[in-house]
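There is one chain below, alone, in structure tokens, taken in the form predicted alone.
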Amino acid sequence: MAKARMHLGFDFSYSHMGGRWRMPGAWPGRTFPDVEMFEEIARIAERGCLDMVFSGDGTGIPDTWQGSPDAAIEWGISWPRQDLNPIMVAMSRVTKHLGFGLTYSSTFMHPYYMARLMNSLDHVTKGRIAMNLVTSTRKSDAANFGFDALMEHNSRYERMEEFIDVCRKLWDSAEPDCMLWDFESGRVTDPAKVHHVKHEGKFFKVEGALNTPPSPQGRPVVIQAGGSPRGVQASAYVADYIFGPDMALARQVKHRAALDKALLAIGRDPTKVGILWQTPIVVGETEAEAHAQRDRLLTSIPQEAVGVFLSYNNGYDFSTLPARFTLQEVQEKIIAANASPIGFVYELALELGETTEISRETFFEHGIKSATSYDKTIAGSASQVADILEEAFEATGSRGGFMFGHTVSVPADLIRLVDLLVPELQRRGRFRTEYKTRTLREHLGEE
């Protein structure tokens, strides 16, 4: 019996931030946003037959630490960024099969604009685009769009669900065979196959069909990564494919079970919805080589930069921590601020106990490992890493695969993934040896 095959992506979100740009193996003499760097990423990923490359995004400059963006700007923490829409178009022009995942926020964006943009990108890439839809939990992002405070946690997901309802209506407003392009008569489109959209809901009011030809994929692929109970419920409704958190295997198994339950509750088949587990990873010729590369993460940024990263991603200014405290006290303040309830403090409380008193120094010792993804980075030889991936793949239902990323340096670590790990997975019958499908949706549907 043939083994179930994995799907693999590469997340290059942080390849130029958090000190990674200066690590051995990064591009010498090139800095962000040199488009040729990204084109090379695409070529390498396609050589490895990966399903897609992916980037997270955010618009705000971290300013939670000491109420100022200065440290983030100085140390390159979630700075600089750029809308990767044109970058991924450039990447698509030097590849034929590789898919592309772009991140946008349903909390701030309008569904008509996003439906039209993603449809247009789907045509440019010939059916290889995915929209990673997120809810926004950072105050600086909210300020960019004129909000004085973060939207309440559950309301963010309600808005996302209505957002995707509108997008689906718009993507479906033109039937697949509506375009005629009839040279003799001059008719462009069959009007009977273009349908008026009229939507009026809690968050959006939209009227009118999408004025673009139907998407090559039917609909662009939608990815979502809800982690809280409400987030899992929303991801089951919104997503074609799930972006799973990089957490311990036992919790990934529970997450898969919770998602399956949520999918069944709305009449979706859980076997058709895969999870790409976020997987920080370093592969080497030997275990020692991989560990030495991973250890470089602990030298990539100073403590102030660690504080900037953690404060921004948790919605709490950790520069105000007292000499000693409990994690429960801090977590209560994070929740009260409507920031993400399942961030670093939540994770650390699971490890140390929420009522355990710790020092500020201990907090930042754990913090650098989290801010650099050192604590979750798998490091080993190709055979060792493949063993770990196979175990996780089978334990979580053999549906989906992995989104590699948070590597120490690009392109060196991507090249090692493609030249060392991919051949090992192929040898085990766990990954494709060539592309046999055309669109990203088809790639992700392969079994």
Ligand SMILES: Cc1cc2nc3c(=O)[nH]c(=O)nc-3n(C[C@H](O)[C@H](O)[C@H](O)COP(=O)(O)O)c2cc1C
The other form holds:
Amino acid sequence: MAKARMHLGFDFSYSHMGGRWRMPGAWPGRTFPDVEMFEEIARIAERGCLDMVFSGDGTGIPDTWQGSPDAAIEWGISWPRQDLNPIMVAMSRVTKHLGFGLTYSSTFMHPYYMARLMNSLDHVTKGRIAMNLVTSTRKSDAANFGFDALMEHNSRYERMEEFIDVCRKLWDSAEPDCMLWDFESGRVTDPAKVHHVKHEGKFFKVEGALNTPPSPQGRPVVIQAGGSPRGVQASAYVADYIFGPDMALARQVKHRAALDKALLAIGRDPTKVGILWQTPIVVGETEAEAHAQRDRLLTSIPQEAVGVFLSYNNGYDFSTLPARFTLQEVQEKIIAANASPIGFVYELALELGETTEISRETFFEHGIKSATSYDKTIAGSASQVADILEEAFEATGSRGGFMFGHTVSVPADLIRLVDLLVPELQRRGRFRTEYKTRTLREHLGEE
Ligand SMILES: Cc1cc2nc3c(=O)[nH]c(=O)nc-3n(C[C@H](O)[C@H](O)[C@H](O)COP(=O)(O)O)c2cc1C
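Mind giving me the form predicted in complex with the ligand, seeing as the form predicted alone was just shown?
After this comes the whole thing, all chains and molecules, with the earlier chain placed first.
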């Protein structure tokens, strides 16, 4: 029997941040947001037949550390960023097959605007766009949109579910064959095939239809990455494809099982829903070369920048940590702030024990490994890395694949992925050797 094939993506969100822009192997003399760098990323990824490239997003400037954005701005921590939509349009114009994943927040955006934008991008990319929906877990993002505090964690997911209901109604409002463009009669559209939408729910009141022609994918691909139990439940409802967190394999196996249960509960077939596991990765010609490249992460940012990154993503100012403390005390404050309950402190508590007293120094020693993704980065030769990926793929049900990212330097690490790892996976019958499908939805559905 043929082996199940993997789907592969590349997350370029962090390639210019966290000191990566000046690591050996990054573009010399080119800085964000030079559009030509992104076009080059797209060409390289398409050479490797990847399903998609992706960028995450967040709008706020980290300001949890010492209550100020200065250190984030100074050290380039989640700064600078921009809306990647125009960049992905540019990337789509230099490729034919590669898919694109864009991130937007269902907590802050409006579903009418988003349904219309994604339809438009689906046209421009000829059916290669996906929307990664996030609920946003960071306070400064919320402040950009007028919130004094984060919306309660579970309510954010309730809003996301209604958000996608509205998008689906709008995407379906024009039937696939409604456009006539009949030159003889002058009729543009068959009005019987464009349906009025009237939605009134807890969060949104929307009247449609969309005033755009139906797009190549009909409904652009929707991706979601809920990690908490409520988040997983929402993934099952809103997403065509799932992003999974980069945690230990045993926890990924549990995550897959929880998702399968949630999918079955709403009548969806779990065998048709893949997870792309977030996978920080460095591949080298040799194991030693890969390890040397990964080690560079430990010198990429100063301790202050580590504090900025962790404080922002965990909703807690770690500059205020006392000399000694327990992780349980900190985790309680993170939950009270409505940030994600499964972040760095949760993970460190699993490793060190939640009631163990630790020092500030120990916290930051682990902190740099987490903030740079060093602790999660797989590093090795192509065959070593392929062994690890095959094991993880099979253990998690042979559905989906990997979203590579958080590499040390782009383009060098992306080129090594495409030139060393992809051929190894192809030799093992685990990855396509050419694109046989047209749209992103079709690429991801390929078995
Ligand atoms: C691959 C991947 C990409 C993600 N991208 C983003 C992002 O761009 N912006 C964001 O705010 N959150 C992002 N997240 C976080 C998730 O949306 C989610 O909040 C997180 O997994 C915690 O789960 P919870 O919200 O259910 O607690 C990402 C998560 C993963 C695994």
